[in-house]
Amino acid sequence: MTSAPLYSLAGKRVWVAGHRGMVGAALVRRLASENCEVLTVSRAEVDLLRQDAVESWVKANKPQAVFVAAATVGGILANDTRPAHFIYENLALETNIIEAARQAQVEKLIFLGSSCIYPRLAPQPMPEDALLTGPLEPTNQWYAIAKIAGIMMCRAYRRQYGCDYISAMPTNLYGPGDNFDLQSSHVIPALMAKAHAAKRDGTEIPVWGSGSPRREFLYVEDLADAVVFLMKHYSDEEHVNVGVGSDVTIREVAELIARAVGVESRLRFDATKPDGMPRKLLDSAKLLAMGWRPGTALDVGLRQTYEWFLRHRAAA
């Protein structure tokens, strides 16, 4: 049973920060049905890394609600080779947006984190209170630290200033608008690009690691729906996990991707490459108890993602 909304987006000016990314674009699509005015701004117009530029834009455009979907993101390789880039840019843009929102008296803000905030050996499924209970996964700790800082900023602003700022922690995401560049992509788009190349060239599909780690995957359109749901139905200090409640091995998702692509090439696992965390499954009981449910099965989402890739692969 879904409770009555605590906050209405109807008639509001709503800023989606990071609207050109996969999550931000999905949020813009989802908000089209909320009878609100969606505000966006390009990087050419406002550099989110510059505090004065962000504060001036927010003051001039007066958003009443803000979705913080802007982030510098990437997979294991990108995180491991550009740690300063990841920690600086994510700290800067989230700090600038949150403080600008306070100055402009924004009514409500939701900050989007990542499941990598949890300790490498966190209990599985990972509950919200596992945050800061152990060491992080070394291969993505820079990004994780920045996201933890964003969560803590929202908590601090709620405590000190009474700001209605909340945080959502999505699990691993995939879908239309994903980044398929092998140097910076996450596991699903990377494997999909490799499977597509194997189909074209008649080669094997290389897979990083042993194939044994388990991961949970959420279709980005479902994530956008969950985030809008939380904006309307949730107001508290603790962040909320957003997942599907089940996981698969990397081998299993690679096999599903091969089927979605329509390729029968053999998977070739490279044990010299890192596995990352052994398992990452969120405990999403808190969100599910509020009445929200995901709507897209993994095999269906993978087919839809590959269809998008075929239409946009030059840009992807």
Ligand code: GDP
The other form holds:
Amino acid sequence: MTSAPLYSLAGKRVWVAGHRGMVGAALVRRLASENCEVLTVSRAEVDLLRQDAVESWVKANKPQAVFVAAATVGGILANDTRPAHFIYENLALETNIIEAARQAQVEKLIFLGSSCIYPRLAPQPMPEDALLTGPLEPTNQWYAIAKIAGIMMCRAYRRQYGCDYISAMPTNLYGPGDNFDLQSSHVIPALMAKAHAAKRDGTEIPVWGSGSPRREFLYVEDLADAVVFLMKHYSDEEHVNVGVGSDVTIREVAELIARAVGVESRLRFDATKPDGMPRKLLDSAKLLAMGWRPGTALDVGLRQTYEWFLRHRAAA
Ligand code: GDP
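Since the structure above is the form predicted on its own, I would like to see how the form predicted in complex with guanosine-5'-diphosphate looks, so please show that one next.
Next comes the full complex, this chain leading.
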């Protein structure tokens, strides 16, 4: 049973920070049915890494609600090779946005993190209170530290200023608008682009690592729905996990991707590439208990993502 909303978006000015990204774009699509005014701003107009620019824009445009979907993101290789880039940009943009929101008396803000904030050896599935109970996965610790800081900022702003700022922690995401560049992408778009090439060229599909790590995958349209749900129904310090409740091995997802692409190629595992976290399954019981459910099965989401890729591959 879903409880009555605590916060209404109807008639509000709502800023989606990071609207060009996969998550931000999905939020803009989802908010179209919320009867609110969606505000966005281009990078050319406001560089989110510059505090003055963010503060003046927020002051002038007076959003009442903010979705912090802006982030510098990337897959295992990008995180591991550009640590300074990941920690600096994420810390800067989240502190700029959250502090600007406080100054402009934004009524409600939701900060989005990621499941990589949890310790490498956290109990699986990972409950919210596993945060800060052990060492992080080394390949993405820089990004994780920045995201943990964002959660802690929302908590601190609640305590000291009484701001209604909350955080959601999505599991691994995929879907329309994803980054398909092989050097910086996450596993699903990378394997989709590789399976597409294998279909065209009749070659094998190279898969990084052993194929045995397990990952949980959430379709980005479902994430946007969950985030809007939390904005309306949740108001507390603790962040909320957003996942589907089950995971698959990298081998299994590679096979599902090959099926979605329609290719029979063999998978070739490359042990010189890192596996990263052995498993990363969120415990999403808290969100499920509030009455939210994901709507898209993995095979369906993969087919829809491949259709998007075919339509947009020049840009992707
Ligand atoms: P992670 O969830 O932070 O580890 O990020 P990724 O989505 O980049 O990687 C998830 C898992 O998929 C890791 O074990 C990777 O080694 C594996 N993987 C297999 N093939 C690929 C690939 O082509 N690209 C990426 N990024 N990961 C791959």
